[in-house]
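In the form predicted alone, a lone chain appears below as structure tokens.
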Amino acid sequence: MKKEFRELLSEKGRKDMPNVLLVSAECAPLSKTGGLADVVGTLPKSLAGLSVDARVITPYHRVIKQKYADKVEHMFHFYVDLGWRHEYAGIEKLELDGVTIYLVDSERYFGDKIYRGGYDELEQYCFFCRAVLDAIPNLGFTPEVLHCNDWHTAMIPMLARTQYHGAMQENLRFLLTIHNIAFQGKCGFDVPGDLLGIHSDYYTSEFMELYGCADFLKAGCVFAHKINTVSPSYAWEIRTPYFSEGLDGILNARAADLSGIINGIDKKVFNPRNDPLLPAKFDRGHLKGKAVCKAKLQSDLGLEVRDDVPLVAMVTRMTEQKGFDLVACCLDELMSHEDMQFVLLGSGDERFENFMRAAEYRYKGRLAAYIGYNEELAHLVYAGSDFFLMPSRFEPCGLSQMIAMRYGSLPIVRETGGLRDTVAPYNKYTGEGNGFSFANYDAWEMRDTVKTALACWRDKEVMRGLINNAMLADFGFELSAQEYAKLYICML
């Protein structure tokens, strides 16, 4: 155990690291729609190396049953009361990659989509919150910290501290991680009243009311012992009206309990030295394999196979949050005036998808748009591109820029959230930096930054230095795990 942890534990009068139960709507590789699943799936493995027994509890979604049904062990079952509803809840156990995962089984709530949307989704995760709390005493594992994630689990701290008086659940310590504050679980007060029995005394701005609605995420921010988000910059940003989606009041009131811990990536999965999805392997200082990957990417997507042209890429959801309105504004100017290639892998708003299809037609052989998602192609895009564009309006953390740097693709980002915390802009006077960035959410500022990057591409010495810096950067989850372990100890 690290000396730092021993000293922190000693201050708490104990020797052992705390037991932690992570509660999440999704967990990779079992179920995944976004970065939340990657964090919940990777963090326990990294915490194990720090002597933290961290386990996961998540819904037994249909996609998990289809793949892992023969590997789970049934533990017990009980019934959950949601208003007039009396619903079966089974607890299954799965050991995967050294991590113990508890699965909450309910065909009614988890036999279809991970997120059903609207009222159905609210009911799904009210059931999950109640089932988690009622299951904990019988797991054969006693957590000290319950690590909740996003609005789907944010009611757990409130329920435990207002409805479980005298029970062991009331004495747990609660951490709430906000992965994306734009999603809050807003509804009428009849929903938590009916489904969870929340007393009307809590329907005030002091507790869970926001702009006349019940707000699940706000309730979590009020009742969790600590709140964190997925980058230091985002932790600051969400205390401002522009980024907070209305929660700046409670987050400023809880500022002493709010922190940011940057996410990490799985360095075993994303490693150009032994990535099985690449046609050639490479590493820092030995980049011949990267040139092979670039040629393969160009060939597969119908681009001219050239090594004398810079290739800019995006792997993204095509939405305004990801800055795609900036791309649509100035892509034609860049393609018309710069000798460059552009690759897009992603899907999203129909208007942006149609824009990219038309752009591919206009710039045949220089621009390729793959509408959809393909994991093997994504790895090839990271490995075969020279620059990776992420002009996000806001970005709580972002993982793509870290993956891109791991593969020697230099990120071009807007300075927001985790992008600001991970990408150091190139300094032409010192040679420092691992990418390029711009401050304002402005298409022409993005355009000029792309042009600066393209100019640097033609200076091979500058590029070698920047690629070396990018591939040296360590974004492994081990660093994040250390910060979470310290936070858990401080919560005891």
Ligand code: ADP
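Shifts are known only where both forms have a C-alpha. This is a predicted model, so every value here is computed, not measured. Rigid core (definition): largest C-alpha set, two forms, superposition within 1.5 Å. Positions refer to the first chain, counted from 1. Compared with the form predicted together with the named molecule:
After superposition on the rigid core, a single segment of 3 or more consecutive residues displaced by 2 Å or more at every C-alpha between these two forms is found, at 165-171.
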Contents of the next structure:
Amino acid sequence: MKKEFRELLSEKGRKDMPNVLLVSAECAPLSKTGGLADVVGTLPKSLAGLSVDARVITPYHRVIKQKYADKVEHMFHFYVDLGWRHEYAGIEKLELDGVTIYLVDSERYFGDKIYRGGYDELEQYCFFCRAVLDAIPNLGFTPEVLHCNDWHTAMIPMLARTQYHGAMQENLRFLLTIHNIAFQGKCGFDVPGDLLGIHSDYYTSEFMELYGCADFLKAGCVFAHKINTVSPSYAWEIRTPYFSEGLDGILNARAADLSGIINGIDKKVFNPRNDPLLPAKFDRGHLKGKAVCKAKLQSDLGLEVRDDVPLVAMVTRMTEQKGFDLVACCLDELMSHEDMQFVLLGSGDERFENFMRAAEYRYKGRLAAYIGYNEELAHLVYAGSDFFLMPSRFEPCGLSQMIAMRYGSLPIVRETGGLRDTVAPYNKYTGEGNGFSFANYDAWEMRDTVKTALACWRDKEVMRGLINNAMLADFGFELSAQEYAKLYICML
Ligand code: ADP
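Moving on from the form predicted alone, please list the structure of the form predicted together with the named molecule.
Every chain and every other molecule in the complex is listed next, the one we just looked at coming first.
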């Protein structure tokens, strides 16, 4: 065990690392709609290397059942009281890559979509929160820290501390990680009242009320012992009204308990040296394979196969969060004035999808828009592109820019949240930096930054230096895991 951890533990009068149970709506590779799943899937593996017994509890979604049914072991079942409802909950156990995952089974709530939307989603996850707390005493594993993630699990600290007694109240510590503050689980007070029996004493701004609504994430911020988010910059951004979606009051009040820990990526999955999804491998010192990937990407997507043109790419959800309105504003100008190619892989808002389909038609052979989700193509885009555009309005952490850097594609980002914490802008006087960035959410600032990047592309020496810096950066999960381990110890 590291000396640092031994010292922290001895301050708490103990020798061993804490037991942790991560609670999450999704967990990669079992179920995934976004970065949350990656974090919950990867963190326990890295924590195991630090002697932390970290396990996961997550819904037994249909997608998991379809793939893993013959690998899970039934542990026990019970009935969850949810207002007048009396619902079956099974606890299944799965061992995956050395991590123990408990799956909460309910055909009623997890028989179809991971997120049903609207009221149905609130009911799904009220059930999950209650089932987790009721299951813990029988798991045969005693967590000391319950690590909740986002609004779907944010009611757990409040429920445990106001409705349960004994060990649940006295010994358990609650950490709430905010992956995206834009989603808060807002509803009328009748919902937590009916589904979870929350007493009307708690319907005030001290507890879970926000602008006249019940707010699950706020309840989590009030009752969790510690709160963290997924980058240091986002941790202070969400204390300001622009980013906080109304939660700056409570987050400023809890500032002493709020911190930011940057996520990492799975360096085994994203490794250009031996990525099975690439037509050629490469690394920092040997970039020939990257040129092969670029040619393959161009030919697969119907672009002119040229090595004398810079290729800018995006792999993204197509929403305003990701800066798509900026792209829509100045893509035509860039495509008309610059000798460049553009590749988009993504899906999302219909208006942005249609904009990109039309752009593909206008710039045939120079611009390709693949509307949809395609893991394999994503790897080729990272490997085959020269620049990776990510002009987010806000970005709690962002994994794509880190993956891009690992594949030698230089990020062009807006300085916000995790993008600010991971991308160092190119300094033409010192040669330092691993990408390009701009400060304001402004289409012309983005356009000018893209132009600067394209100009650098013509200078092979500068590009070599920047690619080297980008590929050298360590974005593995080990560093995040160490920060989480310290935070868990501090909570004991
Ligand atoms: P967010 O979680 O906000 O969508 P992140 O940058 O944290 O953004 O993570 C996005 C992840 O999803 C990355 O691994 C990215 O490669 C992947 N991804 C996003 N869109 C697509 C797509 N259309 N096809 C394949 N992978 C995608």
